[in-house]
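Shown here is one chain on its own, the form predicted alone, set out as structure tokens.
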Amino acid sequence: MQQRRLGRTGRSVSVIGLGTWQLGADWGDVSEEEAIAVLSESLDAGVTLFDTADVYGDGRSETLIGRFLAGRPGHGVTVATKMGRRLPQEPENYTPENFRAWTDRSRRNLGVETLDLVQLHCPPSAVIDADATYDALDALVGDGTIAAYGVSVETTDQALAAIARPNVAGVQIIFNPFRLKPLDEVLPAAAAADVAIFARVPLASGLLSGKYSRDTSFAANDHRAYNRNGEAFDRGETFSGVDYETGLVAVEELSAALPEGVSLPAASLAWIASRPGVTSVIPGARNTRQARANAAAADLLDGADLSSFEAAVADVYDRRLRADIHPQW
């Protein structure tokens, strides 16, 4: 598995790292032997970037990552948890003492003294904005709550706000076939000014599996299933905010433009992780097989052919989804 420098941390995190949102909820269940047999698939594999947040779960995603871990002397994973989102996103909760407990809970779940990177999980443009934020974090850096900081975010406009802060380690945003946005200023700013990039929601909540089709159900409990206009939370966290019918066109479309013997989620993970100015991949599994097929991916950065594809990527974005997805976010 290659390996890339999670910008000026010091730190190295394999170019396909694993999204936990899954392992605590939103997604329908998974049994804790389930979790915890991802995260030994993963790491066997080579997978050493764990993306997980305190409201996975109320705490269970940390919980097990820490447990999992704590038999895993030397594992060398970075863990990279998020906070902001135990409380109403409202600029006023995100002061120092909030930060304080946040962490310090993360810290009590992971089973560690200090966080390898913890970011702020998609606040508000006042937060991302506000010299106080990034004050309250080097003070945990300072203090050793925290190794480093970053912030996971909504919009390019808050990913080039984020990444001009002196300090900030890592920037995680949504990019995918189906959001190109960050093409255009987002990976060129982070590149330059020494930011890793974390490439979220890869998959499009599933969409660029190639597996789902127009008779597809999703339990209640999953965000597929009631967030698809935003009803709890921005809608482009579910589908990347794609309209699911106009997906599963645009998925068709893709499809037809894949190499021989490769799969859409592989070609797409693959063609987002060489993308210059990506640090890492953070796609979801549920189970061992999607894991197993997830960090498989990487193996396509050496030498495979995926001109056809991109080339595809590009007219299908530009037919089908950019007039509604590119002035969104």
Ligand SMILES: NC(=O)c1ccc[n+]([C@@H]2O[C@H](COP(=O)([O-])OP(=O)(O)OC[C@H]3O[C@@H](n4cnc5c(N)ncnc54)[C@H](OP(=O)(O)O)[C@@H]3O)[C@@H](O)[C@H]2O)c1
Given for the second form:
Amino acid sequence: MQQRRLGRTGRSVSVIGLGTWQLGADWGDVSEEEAIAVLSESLDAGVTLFDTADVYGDGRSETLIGRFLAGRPGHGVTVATKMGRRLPQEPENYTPENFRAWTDRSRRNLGVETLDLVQLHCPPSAVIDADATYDALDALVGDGTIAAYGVSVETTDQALAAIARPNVAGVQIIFNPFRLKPLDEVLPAAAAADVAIFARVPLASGLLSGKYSRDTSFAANDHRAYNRNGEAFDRGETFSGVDYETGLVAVEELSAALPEGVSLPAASLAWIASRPGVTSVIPGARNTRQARANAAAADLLDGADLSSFEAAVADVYDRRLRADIHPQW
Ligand SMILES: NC(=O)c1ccc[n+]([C@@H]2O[C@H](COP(=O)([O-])OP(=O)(O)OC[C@H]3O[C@@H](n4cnc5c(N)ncnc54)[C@H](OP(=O)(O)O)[C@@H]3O)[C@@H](O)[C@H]2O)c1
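Show the form predicted together with the named molecule, please, the one above being the form predicted alone.
Expanding to the full complex; the earlier chain stays at the top.
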């Protein structure tokens, strides 16, 4: 598995990481046993970046990661967690006192003295733009509570604002074949500033697996059933904000451009990982089969010809998605 520098931190992380929202909640039921198996399968496949958050299952995802890693001394995994959604996402809640309380809870959940990387969890723009935010984060680095910090964002403007800050180590943003705007300015700016980019929702919540149809139904406790129109959180986090029916047609067109023997999710992950400026792609996996397949997509970076797929990504985006997606995020 290819390892890449995590921006200014001096750490290295695998080019394919693991998203662990699925191991918390909101994606139907994933048992503890299955969750631990997903972590184990990923680590054994060379994955050294786990992305989590304090709110995934109200700490379940963090706690399972902490328990798993305690049994794997010398594991070499960087855990990137998030904070900021245990209270309403309003600027007055992003205080030094709350940062302290949230990071202390994550330290307990993960069973560590110092958190590797803490990302603000899609805060409002006013928080991303405020000097006080970074003063409070710098203080946490200064006293060893966290080793580094980053910002998870919804929009490219927010990403550019975070990248411009001198001590931001990484920015997490939705980037996949249905979300091409980060190519315009965000990836070049991040590369120039030596800020890591984590590409989240790389499979458009599973749409880019190619396995869904008009008849697919999702469990009631799965955000793909309850957040299609942004009822619970930003609409862009569910299917990347792409209308489901439009997404199915786009998937068919992309699938027609795949190289022989390469699956749509593998091509999507490898295509994302091969864009200059991307540090790591963090697909979520709900079972060991998905974890194994996603890690193996890194093999395509060793010379697979994805040129026809790449051309289709640009063409399908321009014809079907750009007009709706580009102005929003
Ligand atoms: N605001 C934020 O900061 C934020 C928001 C969203 C996500 N994230 C992070 O980013 C990670 C990734 O995003 P995501 O999980 O939302 O979306 P995603 O990675 O685009 O999609 C994950 C889903 O894709 C399907 N899948 C994954 N691998 C597959 C494979 N090899 N073959 C077939 N299907 C496969 C599974 O769907 P099924 O469940 O249908 O099997 C899985 O639940 C999250 O886990 C989380 O860590 C952060």
